[in-house]
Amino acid sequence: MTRMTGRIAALAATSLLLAGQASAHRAWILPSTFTLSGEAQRITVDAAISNDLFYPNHHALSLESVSVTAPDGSDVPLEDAASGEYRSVFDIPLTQQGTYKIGSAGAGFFASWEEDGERRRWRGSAEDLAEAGIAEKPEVSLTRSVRRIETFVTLGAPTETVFSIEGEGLELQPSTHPNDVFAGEEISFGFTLDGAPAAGIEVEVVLGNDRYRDGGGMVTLTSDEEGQITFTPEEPGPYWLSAEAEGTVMFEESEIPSRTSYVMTFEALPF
């Protein structure tokens, strides 16, 4: 087996594993309120991975990678943060007018190889990968992974600063502001993949609180050449959006498999 063949096989196995997990467990960040008015406000945020949307029944989302970005691009510290068995919770003081981004993001590499008759596995950053010399292991399989879980809260009028592109993985570039969504009204969201329009990706949109609904309430969409999706939320309430993309990236002059995911929670208001 060549090194590249081994890498592709590893990606297939990883993809199957993650797909199985995704079908049962969904990560989400849910603020107590999405839109507010006034000079200063405060919200509470729940974060979990669960079988049912917005009903914590699997395990808490780790707070280690959670960050809050203010409308001016500055970091906002979490307050009164705690994690239990099934959910994490924290408060955010809103002192600036505009849109805040609340998110959990991570990027890194997965590696596997045979050594001394045993299968070894490793994960970490690109810097750690180089320092540990993992890429030089015989028949090593490498995969890059990038994930983002986000939601947006607006105090006063919506702003666009928090939608700046970092150029890694799937990112949201909305035509319709996530805090300006109304049931029965057509909206459009755009996505980029590694900084370019994410054409042809599959996006799922699910109405929340599915624990109390017979039907799944899921809409499956495919982005156009500009990375855009368009749909109409039929009912008011919180929604969960999920997108995934697979491809390749260059690492040390070689192409390796890449898997990236994006999740957003947003609200459709009564029209």
The other form holds:
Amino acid sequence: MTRMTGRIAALAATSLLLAGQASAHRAWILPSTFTLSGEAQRITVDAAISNDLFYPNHHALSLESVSVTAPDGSDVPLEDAASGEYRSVFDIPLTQQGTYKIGSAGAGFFASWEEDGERRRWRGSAEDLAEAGIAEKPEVSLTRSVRRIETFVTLGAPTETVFSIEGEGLELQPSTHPNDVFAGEEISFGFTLDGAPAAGIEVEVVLGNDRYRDGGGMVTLTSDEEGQITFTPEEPGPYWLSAEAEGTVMFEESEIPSRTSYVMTFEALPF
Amino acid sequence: MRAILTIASLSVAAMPAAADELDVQITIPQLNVAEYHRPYVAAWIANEDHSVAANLAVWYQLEQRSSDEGETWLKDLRQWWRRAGRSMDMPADGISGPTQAPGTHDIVLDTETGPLADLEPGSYTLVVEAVREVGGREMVSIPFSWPLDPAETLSGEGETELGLISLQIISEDSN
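Please supply the corresponding structure for the form predicted in complex with its partner chain (the preceding block corresponds to the form predicted on its own).
Time for the whole complex; same chain goes first.
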């Protein structure tokens, strides 16, 4: 294949899928309850891409890529799922004690090339890429993209099993369990990029209900050499955390640009 | 009204000689509200690092065949849930009890058996947390040194969901 020729083209292609991730638009998955007690419970979950946190006012988050992982690693099917214009909703029955992950993950490639005098754009999975012979297109520029939008809920005592990493894109390795966050207490979250500590990435943390304030409630942090961020959520409430990393990744012996993003919602309880 | 919950009563009966007892008094205030539900209340002794040194009581809607939702709201006792409840099997022997009406309630614990038996001399905090359905939540903390001076009554007072909270030693010879 041809080496990437134009960064602008790559970014333009990237923006197709990541429109919902641009600074003004925030993707999120918000459970009705983060921490639960009892033997079995049920929660309802909202998923949307919006300007304000957490008010659905832009676009529903597609449920196609949403999956729920139980503490024992099994998949939990979404129940009563529906998507409107602005918001998707679904229920999850919680029958195991421990921490569940609710996540939307997407990985793929963007391609851009000239053909018959026209600028052509394409996006798809690695398999589709090979099948369609995209990498052989003239003067093709490729960008790898991995995005994750996650949240965690815990029935009973928190467990760690759902934090096992897949080694692709940005992933969370919490030092503080996301269901164990209290206002005024220092917390730490770690991140990995393609399985290695994600050092020097920028992480934005925003307190929800921003519709009712003019500004503030936001902190921008940079991960340390171990890929950790440490901060104190001063106010109780739901928070939106967003991390992005740009770099390069090897694809068939070539280095291509890579854009990865990670979003998580969590709550800080009042002490 | 005054109810005595003697958690360690069975153990006391089995003891050859009566030992000192710790009396933790919890007042649930009378509230004039449209919709009143008795509060969930938890009481525990915390170490200086907030970990639990001794669980004393949790009063909640015990689950029966007719109602199995009582444990759903235990997490709203959020500090107790975090420090103790979430890693306990409910109902917990000698700890779980039904919700209590407004009034003063005593939790009387033998100092040499049950949850207090392993309490090393040192600094602790008595924590009482209350949360009420369609109501508020409040936590009262009373720091103390163990063993407690029998001549001393320590107390704290809530403002909304809890009234006077006190702890004192009831000595064998003072009965």
